[in-house]
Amino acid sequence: MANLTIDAVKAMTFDAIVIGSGISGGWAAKELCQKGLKTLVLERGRDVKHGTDYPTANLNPWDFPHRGQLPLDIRAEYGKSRSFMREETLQWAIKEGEQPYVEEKPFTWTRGYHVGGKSLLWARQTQRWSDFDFEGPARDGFAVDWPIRYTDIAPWYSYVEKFAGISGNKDGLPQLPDGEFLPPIQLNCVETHLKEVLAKNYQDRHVVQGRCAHLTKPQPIHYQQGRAQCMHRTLCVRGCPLGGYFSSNASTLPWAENTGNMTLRPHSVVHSIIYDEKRPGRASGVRVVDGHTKQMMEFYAKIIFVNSSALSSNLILLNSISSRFPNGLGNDSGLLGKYIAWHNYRGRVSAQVEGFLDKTTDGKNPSNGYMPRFRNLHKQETDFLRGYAAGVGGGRGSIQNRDGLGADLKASLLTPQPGPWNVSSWMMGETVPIEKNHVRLDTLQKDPYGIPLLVTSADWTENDDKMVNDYMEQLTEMFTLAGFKNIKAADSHSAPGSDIHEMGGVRMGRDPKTSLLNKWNQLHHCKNVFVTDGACMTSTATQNPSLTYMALTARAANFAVNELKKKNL
């Protein structure tokens, strides 16, 4: 502990510290504050107030000086950043030099360095996992067995779904358990046609409406959060001033703040977690570098939740060294930073659709159709492990008649006519975690805050390549059966990490020799430190992972509070 007076130490001491304010950090803050714990929430980026800090939320296309495109001189300020590089989303992009990292192999690391993190940037898809996913590693012989099963987390899925507001149908599919749903958004006619064709030709392939975190019929709990019904503007990535979709900013953080127990500290770059050498098996606090002054300071607490996003949480733990843990906090197994995995979105299939010209859509769809995993579900049937889900979206374009001059041309441009229908699909594949896909700290280079740079070393495997090929073949077959024309399938060969869902490095498990976290997301060897973001994931499944992060976090936070009351922490 730094050389401080008793009063100074008291001012820096809380019941709990949450590192990160994104989708899992917001849930940790809500649960801990709601249980009466004075909680410090640390966010490395700037503050973003719901409703007032979404500068482009209500702008029209003509309000942007370059119609959304960015001039080259502005793009240069963001270096190799590949995300949110448009005028309407530039507020979320990371400038060159903010946190450089070393790509030993190409890896796209998308970050959300602002209050709310990537909860303002996500696709809002919220599919539950099933035991086909939790039992997968043990059944198929990779990674390690998950220490939990669906029954352990099912009540927490329901808990977060009711608060967040999830729309969807009860589809009755074992690989995609039903939940606590608001009324669904509807499939359009082309998506429904594909659904009917699959039902006629396959027993195990389904198209459903993707469950999503949009308020289709707000309940009293949502109005208490100050949120309103989704207006289907589909401008979600700019930030929704209505709170029509779930974000930390609109939901969990204000809820935590209203308890009077939350202290939110933006511009706080976490350096490391302080191991308590006098109380073995416990951490005493967190070292923070002030984002403005670069001054190091310490905060103390009985419970620490690490929710900095998967790779950042790995970095913090690797940099938390002590005489007890010279290779990173809790890292007796030597596995910290290893078995990094992500989702495989490389496959794309598109086609043209004939017919349905007497139909069109009414309004916009903030979600999409969803084809749950069907490969290797009940038995191993291919030459690759695991499987993939698929997004499906049909739409109808417009045609503008650009013939003529003057008033006739203007009238034609202002009255576009419906064009032909088209359909597209995108792959959502599970990557199998392997030890050589890892992150570690660079031994020489440091960032502007004096923190070692993170080295990413991860690549695709033969299993991933085979899965992409199978996706393209199977979707082409299904599109052909549906009568779609001019079908095009392609492999983007994008770099790993391109679709945000990086996971692992601090995986859960039953044995401290083969995992970092137990079934309650506690570090095996440092019981008052909990990791509940993507870093904790033992495997990736095919579903979007955010709902599972939220459920794991709420479950772990309630366990932590109960353990604290029992004086076990």
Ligand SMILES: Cc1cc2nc3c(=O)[nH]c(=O)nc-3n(C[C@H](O)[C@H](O)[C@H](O)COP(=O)(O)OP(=O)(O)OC[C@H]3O[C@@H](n4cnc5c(N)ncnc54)[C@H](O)[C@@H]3O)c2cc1C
Second form
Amino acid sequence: MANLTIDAVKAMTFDAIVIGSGISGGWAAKELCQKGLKTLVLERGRDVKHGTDYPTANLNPWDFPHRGQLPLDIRAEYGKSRSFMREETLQWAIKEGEQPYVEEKPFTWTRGYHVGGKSLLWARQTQRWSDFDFEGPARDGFAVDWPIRYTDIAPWYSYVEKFAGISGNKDGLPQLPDGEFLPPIQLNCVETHLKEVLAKNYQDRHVVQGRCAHLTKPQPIHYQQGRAQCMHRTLCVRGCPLGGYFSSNASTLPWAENTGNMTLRPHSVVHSIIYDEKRPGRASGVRVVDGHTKQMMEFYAKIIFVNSSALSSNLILLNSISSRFPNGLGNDSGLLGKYIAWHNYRGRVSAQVEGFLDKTTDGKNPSNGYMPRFRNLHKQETDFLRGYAAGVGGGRGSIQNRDGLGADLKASLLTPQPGPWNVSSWMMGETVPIEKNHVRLDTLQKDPYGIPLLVTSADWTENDDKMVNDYMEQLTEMFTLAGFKNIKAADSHSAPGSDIHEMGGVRMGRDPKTSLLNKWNQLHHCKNVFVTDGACMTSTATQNPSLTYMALTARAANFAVNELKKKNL
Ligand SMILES: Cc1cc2nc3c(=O)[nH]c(=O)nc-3n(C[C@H](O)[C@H](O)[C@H](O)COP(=O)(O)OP(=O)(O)OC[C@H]3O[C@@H](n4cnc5c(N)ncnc54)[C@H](O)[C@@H]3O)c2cc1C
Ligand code: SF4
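The form predicted together with the ligand, contrasted with the form predicted alone above:
So here's everything in the complex, that chain up top.
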């Protein structure tokens, strides 16, 4: 502890510290504050207030100086923020030089460095895991067995779904457990057609309404958060002033703030966690670099939740060095940073659709259709492990007649006609975590805050390549059966991480020799530190991951507070 007066230490001391204010950090903040803990939320980026800090939310296309596109010089400044390369979303992008990392092998690391994190950027798809996923590593002999099963997390899925507001249909599929749903957003005619074709031709393949975090029919709990019904504006990426979709900014953070127990500190870059040499097996607080002054300071608490997103959480733990843990906090096993995995989004199949010309796409769908995993579910049936889900979306473009001149041309441009229907599908494959795929600290280079740069060293395996080929073959077969024309299948060969679902490095497990966290997301060797973001994931499944982070976080927070009450922490 630095040389401070008792009053100064008191001012820096809280019951709990949460690192990061994104999807998982927002949940940690809500749960801990609601249970009465004075909680400090440390966020490296700027503040973003719900509603008032969404500068492009209500702009019209002609309000943007470049009609949405960005000039090349601006694009160059934000090189790595590829997903946010439009005028409407530039406020979420980060400048290349300010937040560097080292790609030993190409790796796309998309970050949202502001209050709310990537909860303002996500596509809001939210599916539960099933036991086909939790039992996967044990059944197929990879990574390490999960210390939990579906029954452990099911009540927590229900808990977070009711608060966040998840729309969906109860489909009764064992690989995609049903949840606490608001009414689903309907599939359009092409997606429904594909659903019917699959039902006729296969027993195990389904298209269901995407389950997504949109308020299709808000409940009292959502109005209490100040949120309103989704109006299908499909401008979600700009931030939704209505709170029509779930974000930390619209939901968990204001809830935490209303308890009077939260102190949110933006511009606070967490450097490391302080190990308490006087109380073995405990951390005493965190070291923070102030984003403006670059001064190092310390904050103290009884429990610490690490929620800075998967790879940042690895970085913080690797950088938390003490005489007890010279290789990173809790890292007796030497596995910290290893078994990084992600989702395989390389495959895409698209086609043209004949007919349905009496139907339009008015009343846009901010979600899409979803095909749950069907490969290798009940038994191993291919020459690759695990499987893939797929997003499915049908749409209809518009055709502008550009013939003619003057008033005729203007009139044709102002009355575009609906074009033919098209359909596309994108792959969401499970990657199998392997030890070689890892992150570590660069031994020489540091970022502007004096923190070692993260080195990403991860690559595809033969299993991933085979899975992409199978996806392209199977989707082509299904599209052919549906009568779609001009089917095109492609492997983008994109870099790992492009899916923005990076996971692992601080995995859960039963045995401290082969895992970092126990079944409560608690570091085996440092009991008051909990890691509940993607870093904790033992394997990746095929579902979008954030709903599982939310449920694990709420579950761990409940456990932590109970342990605190029992004076076990
Ligand atoms: C375009 C896009 C689409 C997506 N679609 C989906 C989807 O449909 N479904 C789904 O489940 N997921 C989706 N995701 C992924 C989803 O956004 C993430 O899984 C989720 O946000 C992770 O939550 P988190 O709390 O771990 O991290 P984040 O939400 O990223 O929050 C981490 C926070 O920690 C802060 N932080 C980082 N380092 C530090 C530090 N050293 N000190 C202090 N603060 C720090 C960051 O600034 C950030 O605010 C999508 C992501 C993107 C970008
Ligand atoms: S589609 Fe719904 S959630 Fe998205 S911006 Fe529109 S109203 Fe908000």
